[in-house]
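What follows is one chain in structure tokens, specifically the form predicted on its own.
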Amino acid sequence: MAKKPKALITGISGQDGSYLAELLFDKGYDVYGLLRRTSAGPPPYIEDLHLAKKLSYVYGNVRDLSTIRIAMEEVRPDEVYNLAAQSHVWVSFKVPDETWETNFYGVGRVVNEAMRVNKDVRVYQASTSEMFGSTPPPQSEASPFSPVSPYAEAKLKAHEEFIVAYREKYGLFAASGILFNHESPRRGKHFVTRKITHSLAKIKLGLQDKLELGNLEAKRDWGYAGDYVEAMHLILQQKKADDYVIATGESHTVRDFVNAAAAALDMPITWEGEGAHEVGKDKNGKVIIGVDPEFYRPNEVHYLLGDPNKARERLGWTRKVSFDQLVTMMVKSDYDSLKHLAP
């Protein structure tokens, strides 16, 4: 009987980690998740994976070299998916040192220890479209990087020093997915997309009066996390390690996302005003959307639009879930989880 491949996923408690674990289980892998010890414990969907699929935990933190060393020696993985990060761009301006410690030095710890225990290991690094920053769209693998946040700067430095350089210097199979924004019902509520769907569901149910947002004009290429983890796996199955833009090739504003979410709840919004004074009103004229400059980034990335042609041609990957389907999926999940609380 052939030996089952072993995969170690850092950042297992995030949306990508859970979807990736499910995918790898279905493909016959033994899956290990690197999990930080917290008083709150793992989120419910990770507990469900652990119980139903026998996900194996190894406790560790990418900021702690000794725990990474122990985890790698215990698992000796064939594939490592490094998804762990301080992943919130706005927060990175508040905690730049923590962001660098996790998103740059943490990558080095993971890559070096993985390579030490298995010279044939294949490493996937979760890079980000934020590395393009102010680069004009569409952004492809050939586009220059121009990061404008601590989050993006740390991610770019890790990409250059621990993925590209290790691939060229040591022959390590190190590859990155330069993923554009991807969302799901498992997205954290502090991210703008989930904040929108969760808050509008609460407003629909009479549990919240108003939603405050930042820059409504920011444009993003939004896809479904469940589709994007398929690309992660495909990237590590290639004969040669390389880097790939993973995106939908479509871009929408934050306002578009709000409109789509509101439409899915049958509560159309009428917009009035401009800039920080713009508001969104429901059909009765009540203001349910406002703009708070506090949520603007110090340096804004205005327009991200990915070119997924390389992933389509070389990986055979295309997104399956459309923008409207994604938004509807997220809104329905939030509405269904909250409706029992309605007065």
Ligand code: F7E
The other form holds:
Amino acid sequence: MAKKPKALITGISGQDGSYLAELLFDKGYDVYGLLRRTSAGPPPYIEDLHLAKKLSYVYGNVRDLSTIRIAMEEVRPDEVYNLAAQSHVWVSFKVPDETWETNFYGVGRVVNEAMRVNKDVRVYQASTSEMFGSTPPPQSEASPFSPVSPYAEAKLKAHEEFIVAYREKYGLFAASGILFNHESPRRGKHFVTRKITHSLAKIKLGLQDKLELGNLEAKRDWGYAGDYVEAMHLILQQKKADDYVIATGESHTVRDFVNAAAAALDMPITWEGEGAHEVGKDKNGKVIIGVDPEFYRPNEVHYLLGDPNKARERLGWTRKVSFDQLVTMMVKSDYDSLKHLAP
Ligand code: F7E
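Which structure goes with the form predicted in complex with the ligand, now that we have seen the form predicted on its own?
Below is the whole assembly, all chains and molecules, this chain first.
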């Protein structure tokens, strides 16, 4: 019987880690997740995979070399998916050192240790559309990078130093997905999409009065995380390691996202005012959306729109879930999980 391939996923507790672990288990892998211990423990969908023996934990942290070394020696993975990151752009302005430690040095530790135990290892790096920063849309693999946050700068440096250069210097199978925003009901509530769906569901149920947001004009190319982890796997199954933009090719403003989520809850919004004074009102004229400049970023990425042609042609990958389906899925999940709390 052929030996089962072994995959190690760092950042297993995040949104993408959970979808990827499920996908790889279904494809017949032995799946290991590098788990950073926290007092809250891993999210329920990760704990469920672990209890069902679909996922093994290896305790460690990409900021601690000794744990990465032990993890690689214990697992000896065929494929490594490096998803661990300080992934919040706004937070990266507040904690730049921590961001570099995880998003740059952490990548070096993972790649070097993976390569040391298995020179034929295949490494996937979670690169990001934030690396394009101020580059005008549409952004493709050929577009220049122009990062505008500590998050994006650290991610770009890791991409260049440990993925592109290691391919050339050491012939390592080091590949990356340059993923545009990807969301799901498992998205953290401090990212704008989930913040919107969770808050609007609460407002609809009478559990919250108002939602405060930052820049409503920012445009993002939002896809479904479940589709994007399929691209991660495909990227590591190619003959040659390479970098791929993974995106929908469609962009919407934050305000569009609010409108779509509100429509899914049957609570249309009327907008008034501009900038920090803009408000969104419900059908009774009550202000339910406001702007709080606290959520503005010192430097904003205004317009992301990915060109996914290379992924379509070379990987045969396309997104399956549309923007409206994604918003509806997230709204429904939040509404259903909150409705028992309604007064
Ligand atoms: O912001 C605006 C904000 O925090 C999206 C990460 O996964 O995708 C994500 O990064 C936009 C920005 O995601 C609020 O200014 C308005 O323009 O949901 P976000 P992000 O920064 O695009 C990329 C591809 C990654 O790689 C990252 O790891 O929404 N915005 N009002 C707001 N954003 C937040 N968080 N909260 C607000 O209240």
